[in-house]
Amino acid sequence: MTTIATTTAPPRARKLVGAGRRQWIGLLYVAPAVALVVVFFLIPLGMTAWMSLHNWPLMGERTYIGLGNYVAILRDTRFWNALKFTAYYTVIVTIAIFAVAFPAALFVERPRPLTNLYRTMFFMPAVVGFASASLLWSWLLNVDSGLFSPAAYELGLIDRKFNLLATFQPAFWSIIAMVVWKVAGFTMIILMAGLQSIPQDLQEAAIIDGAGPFARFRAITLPLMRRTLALALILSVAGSILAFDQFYIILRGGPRNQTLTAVYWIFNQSFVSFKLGYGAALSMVLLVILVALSLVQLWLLRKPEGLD
């Protein structure tokens, strides 16, 4: 008489395939996250910097210089000047994004009547894009057929029709009301889903025990929205570091080329003067730069030990 025996694998090698399982599947979700990554990020990364190491004009042979175009970024004043323009661009047009969002943001974060309507209003220019957005405002600062000097000359608000865009003061801040408009409302959506998340039993506790609304700002609001701010402060940053549509659209880089940013110039190397190397040279620069401040304001923001 013939006994099969019959064997099962123990419980740890189980638990082990299926965790090795749930592993692999986990890989395959987020497999095509990886390969876009990948393919439209850590590729031309990887192409900028191998062609910054070389003279790469638009038609003709390429020849490798090392590191020659960072050596010639040093003397490259126009670039230095850029940027000098661009962090005093960053600057002004942060703080007047946030003077701007934060108040609309504490406006419409609680139910009150029409509040749909006010966050409607404030975030639809967000949708609008930034080069559609800078041929609308082109328009509106047009000295003869616009809207705003023209409409200010028929009002008996000024002698004469002034042109906004002839001198960099009144072209600047022109800019600059220009960015608030189009920014301000993402940025509210930010910061208002950042007051949302603080509990409301902190708020009525504090109220409870006497604290003012100031002192209520102060000591729950902004240490609780800390990663709230970080997130919006960085996207404002970035993306005031990487203006380029506005100040090409409606400006052209000046008057006299006073208002030439570092993308600006980047682009002015790469596809006017057709140095694809020292253009790729330039970027990566702009790149280090950028991820600097980026990882100095996620310090500076970081969550205070303790405070959960």
Given for the second form:
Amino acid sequence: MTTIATTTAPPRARKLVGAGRRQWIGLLYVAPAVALVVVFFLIPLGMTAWMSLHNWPLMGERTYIGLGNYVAILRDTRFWNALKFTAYYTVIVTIAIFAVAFPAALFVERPRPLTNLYRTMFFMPAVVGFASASLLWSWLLNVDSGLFSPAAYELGLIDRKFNLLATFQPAFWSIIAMVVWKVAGFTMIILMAGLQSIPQDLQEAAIIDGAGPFARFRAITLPLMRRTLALALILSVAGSILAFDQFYIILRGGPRNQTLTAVYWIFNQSFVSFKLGYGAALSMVLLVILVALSLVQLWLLRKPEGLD
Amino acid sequence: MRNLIAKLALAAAVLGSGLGTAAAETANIWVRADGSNFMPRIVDAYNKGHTNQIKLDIIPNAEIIPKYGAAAAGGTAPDALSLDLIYTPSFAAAGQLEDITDWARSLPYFASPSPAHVKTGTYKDHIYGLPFSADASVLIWNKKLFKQAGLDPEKGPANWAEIAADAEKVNALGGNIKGFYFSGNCGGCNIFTFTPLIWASGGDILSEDGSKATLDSPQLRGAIDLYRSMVKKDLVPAGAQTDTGANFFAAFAAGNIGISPSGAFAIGALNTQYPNVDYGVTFLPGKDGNWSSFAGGDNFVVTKGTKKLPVVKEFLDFAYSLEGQTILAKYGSLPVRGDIAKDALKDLDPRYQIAAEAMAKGRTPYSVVFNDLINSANGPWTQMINEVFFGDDVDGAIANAQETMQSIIDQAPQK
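Switch from the form predicted on its own, shown above, to the form predicted in complex with its partner chain and output its structure.
Once more the chain from above appears, this time first in line as the rest of the complex follows.
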């Protein structure tokens, strides 16, 4: 704040003319944002990189070990297994989210009776935090005092209460259901905005040309939604690769450590085993993977020549 | 700046209370949330009767280790803390604790505090921790359900066969009533209540100095078979398989479980929160009788280099007095001084006596990597117990856990 006041106040500043002056003012305007990024992203990132080169226990002396942590990662089969599971989860959950969110977006896009009600209903779970949603579902899924299993039992659908969280498949799909419930509404809103930005006259012209609904979807809707899709996809993929809360709160990485995600493993190394340096190195590896994946997605969904 | 203001405010408070003199000092002590019942009472009692004062901070169980580590790195660690005893070796190994060997040896009752605490408080023949609060594992049974099932309500099971038979009879009452409960996905709960079954039968899961994992023993397999057979006969609620400890106490307290391994803490908790549950307390038995117990609780440790050591010593002397030990016992911990435990428990629920006896003979596995091996929800012990109690491949699960535990022990920092 004070910087702005002092640098703009002197009358001499006004003598700067043309592009030079505009650039200075432009820099001034972005300065707060740059400061935020530097303080809360670049410096911590640099510190993480620095820590990753050390044997850095929570307590006691730290020692510089160069790339030792990264060499250890190569042999850390449990991390690679966690990464494999994270990839599997990301693919499944992204498909599931889009399979629900896209039809929902098409459904709520056009005004019809009760549209606002539907939009609110679908979007509502998105405003719940992941931790609270996980706590809620961890109760819903509880075999003795929850909802699903006891209800099915009371209704006579099953003759023995079934513990949904005890084996991998039902536990995994329960998490998928929970995440779709929680996230699909948000993706739906993004996709809906994309759908609404498609000019109506294009659709009408296509109808006059005799294009059916499927042809219009394929030739007009999808191509014009590239950017929206890219945004929704990157958000979904990045969010899923960083998944932690739901697996920590509902499953504790179980049953039998089969749902340990990459972030969960980083958390365990850093705050259960107190190997902060190793955790930092794992974080750097995950960061590189995430950046690479996002670049690939942006490239795949890049703007085709001549459009826009 | 804020620190200064806090200190000034504190000084003003001390002076204002009329107890302060120029020489009075204030030491800062941390305790984990498990001690939030008894610790403030002891500190209050101490502060009332002494010139020096203690400032107490209560920290959530899961946070106290990382928080202490961060505080120590930043030079703002408390002068002392009441630390889950199993962490004492790793804290000592990290060079974080003051060596209190001479002081400990000078205490006239040093031989009588709980031996399990002293063992975990000792690292490389130096003493870094003294027993502060204690909890021993025991077996509890529901007398009302025993009576309904036609069993003698005053006689708890004394060996494995009796546990299985009694649980089956109670289970036969049907409805919501189940014979047996344990938290099947909780490493901490099971090191506390399941390993005593093995110890009482002559086996162990770690070598004495913690350098070898010794999982593959007939005693461990026998104890596993006991739990497996009860799971197979459907004597255990389905939720046990995924219970990470949340229902460790609550399941029995609801009143429809026949038998459950538990801890001395349950006596205080049941008496105050569930007065309607009529229960008995007995030892965790071995296969053919005998018994054992896990001695848990907190060690009192001093941060290396603190200048308030005299205050801390004075406080600990008070906590070790009969008055201090009685407060401790009244509010949920067993007394840690074996020689005056009987006096401290004199006017309390007689069932405490069983737990106190269990404590005196209690054992604690020793390891600098206890958290990684046992308590971690994703560690080898937690994974193994879940697999062997509910899974199909007992041999594979034991072999896998043995290998993982040994590799964690071998990779631990050797200092």
